[in-house]
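We begin with a single chain expressed as structure tokens, specifically the form predicted alone.
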Amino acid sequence: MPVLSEQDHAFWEENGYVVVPEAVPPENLKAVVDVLWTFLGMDPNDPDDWYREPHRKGGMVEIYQHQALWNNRQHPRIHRAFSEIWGTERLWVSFDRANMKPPTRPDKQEWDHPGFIHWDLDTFARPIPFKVQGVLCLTDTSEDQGGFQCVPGFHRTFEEWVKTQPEDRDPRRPDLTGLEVRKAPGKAGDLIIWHSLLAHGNGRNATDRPRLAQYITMFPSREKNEEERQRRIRAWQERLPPIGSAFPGDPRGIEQKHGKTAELTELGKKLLGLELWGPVETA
């Protein structure tokens, strides 16, 4: 059965985002809440205690290889969802971290993150390569936690807005006059996927809840680059972030040095590279 109804293609082509409702089981869910608390070593009851290292301002957490997130990662409804999109099932899946925003306070000033919207890719580039990006909420999120945010239709008006532009704009970072936001909230389980050229970002968080959330995206195999694929093979192993990319990992080495080897489904192993999706397609 398909994961994307029509009216979820449509909603897509307009604006530019889909929700996936109940893309994981509910106990997929509670295991990555808990292996965030207790990797930033934080008590989830205790609000006072949501303000210090190793979480970084804007929320992200620097956990790549954990066992809890592999099982969302190659879940089959997530992977049926990117690759409804994408048109193909022969997709990888990245390894990107998680996310705890603690709500803002009066007292906690150094973590206030007032929020952005941004893109993930150089805007200056032609073509503009087509890419997806997505985030799990782990837990409700409304409007005000701080989660995702987007100038919806951006991707289809794009080219017609970038005309007003100065040429020194900057290219990952649009000028919001004139365009609107809008937050987007979610329950526990709903996946976001959104066009990379969708000026996106997540918002201030104005509860008094953190936002909870995985970040999961898929991309067409590129079995052909061997280097590549054991590179991928080897962040997994070894429990490291991507190699070769900007994420700083964490500085403690948590998932190095007291981590265990995510177990990998017969899908997991091709959203890795560790299997091949089938003969690899030559030019």
Ligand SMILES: O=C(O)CCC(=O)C(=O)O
Second form
Amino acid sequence: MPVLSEQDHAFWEENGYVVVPEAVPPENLKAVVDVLWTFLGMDPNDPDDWYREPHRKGGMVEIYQHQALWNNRQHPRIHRAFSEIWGTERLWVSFDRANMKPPTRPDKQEWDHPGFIHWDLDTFARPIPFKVQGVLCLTDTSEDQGGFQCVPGFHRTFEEWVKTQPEDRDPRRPDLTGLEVRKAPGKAGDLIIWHSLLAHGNGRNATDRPRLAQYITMFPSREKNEEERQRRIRAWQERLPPIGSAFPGDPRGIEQKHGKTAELTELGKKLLGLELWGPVETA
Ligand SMILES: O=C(O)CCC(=O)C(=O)O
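Having seen the form predicted alone, can you show the form predicted together with the ligand?
Following is the full complex, with the preceding chain placed first.
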């Protein structure tokens, strides 16, 4: 049974994003939520405790290789959803971090994060490569809770829009004048997949609850690139952040020092690159 319906595909074409409900079971969500609080060393029941390192303003949590994260990455429904977008099952998964964005509070102004909109692509490049990104809602996330937001349909209108922009525009941040930014609320377990040409980001958390999410994306496996494959295997084994990440990594090195290498299913091994999806054509 396909994960994405005809309507989902039509929504994807029109808007450049799609929501996959119940992408993983509730126990997988709870496992990541519990791990995040433990990793942060914070009390989930004490909001006063949420405004300090190791997460930074904006709430990015630099945990990458925990079993609970891998259990979602290697969940078949998540893989199927990305396969249907890419039109191939031969995918690799990203080693992405998580997010705990605390509520905005008048007495914690230095932690106020107004949200942002950006691209993770160089929009000066031609052609702009097709790429997708994804975020899994770990808890119900209302529209004003600091979750995902984007300029819907921008993947269709970008080339026309760009003609109206100055040559020295920022290739990674659009001038939002005249553009609609849509906030996408989510239920716990919703996986939001978006086309990377959508300008996107997350919003301000104006509620009294933290925004909790895990980033996951997939892309066609690069099995011919043996060096990259080995780097990925090493990152999993030694519990390292992804190579080339713009984020500095957890300064405490908790995963490396005290973590346990995640166990992978047969699917997980292929999504990592430990096992090949099939014969690799060589030129
Ligand atoms: O937090 C989100 O939902 C979006 C994060 C984002 O902009 C990104 O991963 O590039």
